[in-house]
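Here you get one chain, nothing else, as structure tokens; it is the form predicted on its own.
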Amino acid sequence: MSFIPGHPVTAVVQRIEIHKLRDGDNLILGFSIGGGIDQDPSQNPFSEDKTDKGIYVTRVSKGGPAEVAGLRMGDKIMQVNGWDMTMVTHDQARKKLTKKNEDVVRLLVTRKSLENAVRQSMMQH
């Protein structure tokens, strides 16, 4: 993601659709976070701008619903549900993922391998 002051903020995004995997009354995701205003942004692997309070997916659990959805470690999670989710409290992000009464969640996600991508095939045309 790229951004100057001042400009609009650019991504690459992806959307990814994780269905829960219901165990008794717990809804799994299979997943877990990092990140978020209340946090300290430089201990933050996944973000090369050290000043990213976003929040970032820091563990994908093998064959649980994330995975098979196609979330990856170190993506960037921009929206939930519709919900924006770049200035939010690690605790007002996890709330919305966990959500009891839903069993879909909807995400908009950006990563590096993406960006990367779209800036090379901007490169050769």
The other form holds:
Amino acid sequence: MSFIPGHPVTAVVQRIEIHKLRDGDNLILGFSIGGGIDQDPSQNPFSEDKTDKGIYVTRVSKGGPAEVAGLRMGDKIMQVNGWDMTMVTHDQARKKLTKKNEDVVRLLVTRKSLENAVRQSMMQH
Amino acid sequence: MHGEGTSRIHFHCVFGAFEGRSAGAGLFHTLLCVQRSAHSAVWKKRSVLSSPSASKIDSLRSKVELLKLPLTLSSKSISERKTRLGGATERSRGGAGAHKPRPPAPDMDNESQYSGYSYKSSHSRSSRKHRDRRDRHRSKSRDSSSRADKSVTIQAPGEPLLDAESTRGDDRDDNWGETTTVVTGTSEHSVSNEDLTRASKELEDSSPLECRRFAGPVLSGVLGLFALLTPLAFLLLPQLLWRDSLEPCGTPCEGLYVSLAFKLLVLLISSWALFLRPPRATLPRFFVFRCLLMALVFLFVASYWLFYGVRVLEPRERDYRGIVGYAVSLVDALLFIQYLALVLLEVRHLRPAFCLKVVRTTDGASRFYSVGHLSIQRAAVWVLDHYYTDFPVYNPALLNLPKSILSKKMSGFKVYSLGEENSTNNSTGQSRAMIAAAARRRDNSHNEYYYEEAEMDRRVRKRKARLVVAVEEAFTHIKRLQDDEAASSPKHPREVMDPREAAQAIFAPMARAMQKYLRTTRQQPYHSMESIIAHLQFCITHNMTPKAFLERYLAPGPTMQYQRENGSRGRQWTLVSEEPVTSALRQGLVFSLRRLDFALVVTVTPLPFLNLGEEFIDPKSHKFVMRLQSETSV
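Return the form predicted together with the partner chain of this protein as a structure block, the form predicted on its own having already been given.
First the chain shown before, then all remaining chains and molecules of the complex.
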């Protein structure tokens, strides 16, 4: 997940589909995000590279739609419904996730364990 | 040879018996006179009486009686010495290890060790300590504690009587007399004849010390006077010798006269300031720059005289204005030399170029100083100037680890190999085991050191607290009498005291606490009761608070604070250096200044070259943002 300026970012990602839960007038997803290009990346406890300004999942509420769908704390969100999440501000990320006319969000998330799993399976061959 | 040996023992014993106790000063002085003037005769006398007796102690005693003859001593003092000596010998005869119980002295580590050694062994602690003592005696000045009942000194002419900087603790002085009677008479450790002659020669050499200090200024004074009188001579000689045939010289000459007079005055004052003031230190070698300048001045003046003699005196020159101009040019040249001297002697060493690190060898106190370009000897003088005001005073009683810790370390295993042929493996295994055991055992001593230090700190703090409270309370008993109060107090007629009486009055309640505190911090040789009362009187006179009074005792001050008034005699330091001492300072040079029982090691490093850059910061460019770290739940 290291970022080399000028090169495309490559990562092993997992597709997660979250169905929003209707709670009165709100649609909630059941997790919290942190990060963004306008935030301070050095305080991110989940990132390996402390200059990484991506959007990270900081909390997943128990039993919520996100946990059911397989989202874990510490995941980095790369795309939301096709919109890129690696170079957005915090507010833009929030807006992309909480669009009122969408019931389902399809995320591409990455985490360290995915990469390890792929590497291990490659090594076995 | 044997006679030589026993005569040496005798000299030891004399030192030991006479040195530690009262009334020894005169005794010792006369002893030294004897040694200086007729030591050969005395030695011969002693060698005659040498008997190869089994008990060397008896021979010692007999030698003491003999010594009475050439000296004019009172019989009382000798009998006193004899009884002490007899007492000591009885003790020592009982067993070399048995010494009378001393006052608890933490740096005396020979109480338990003597049992292991016979008095004949050459490595006993007393002989080693005695060797150290004797090394100090051999040099010119002798230290002693400042207490009145123990002032024994070797008074060599030109040397300070009481040398407060290298004072030994009174513990050592106390016990010195007793231990050396058991001295072992091994040849390599006792005073031999050549040592005595060397000592006497040193004493003789030191007598022109006073003269040496002033030889340099006197020489330069003579030369300066000669140089100053030369222009006047140039002017006066034609007037005296061929006055009638001189051309009269009007206003320009008068102008030249005035300028000549003024320049001569300036020269006079500045050469006095630069060259003629007696220096505060005698340097071991010539002061190169000064010699150079004097040589230059001499050269100038001589060449001017030469030209004068050839061009003016011989043909009886008639142009007086030219002669005056010639004299003025000489004075100008002398002024330029004066300027050069100013730069070389005073200014060049002000701009810092080197950093000197000065470390005292005994307790590691260190300082860093910046100096300019100096020669080694001048740098040594500079360092010593600052040593007296910056370094805390050297207290030898504070150096040693407590005995309880050292004794564990010192008593090691003794491995005796019993002469087996193929025992190499065993011995290495054994030595390895011994080393391992020793290493394991040594692990405990740092623990003890730590606790001992903590205990010591606690004790010092406790005593300090008591002292502070006692002093504060004592100061409340005293009040300064205001002028108006004196008139209007008929009801309570208080006794009016002057500062000295007031000091004595309030000293009594704090005396015990003060003495205990000084004893705990091992400062008691530096402060006698008289000095404490004098200081108290001083503080009372100047309205000082108890804290101000105590600052002198709570922290060890610089050495200057403890100096006696006889600074005119000078302090003897020895400059030890591998390079010739007139060479200039440069990187990596190391020299040391040795005193009797400690030394200062000076290391020279150049100051780094500084590359100073410039950066302009627009005041409008100071902008800040918040560090955001928000978390939004979706």
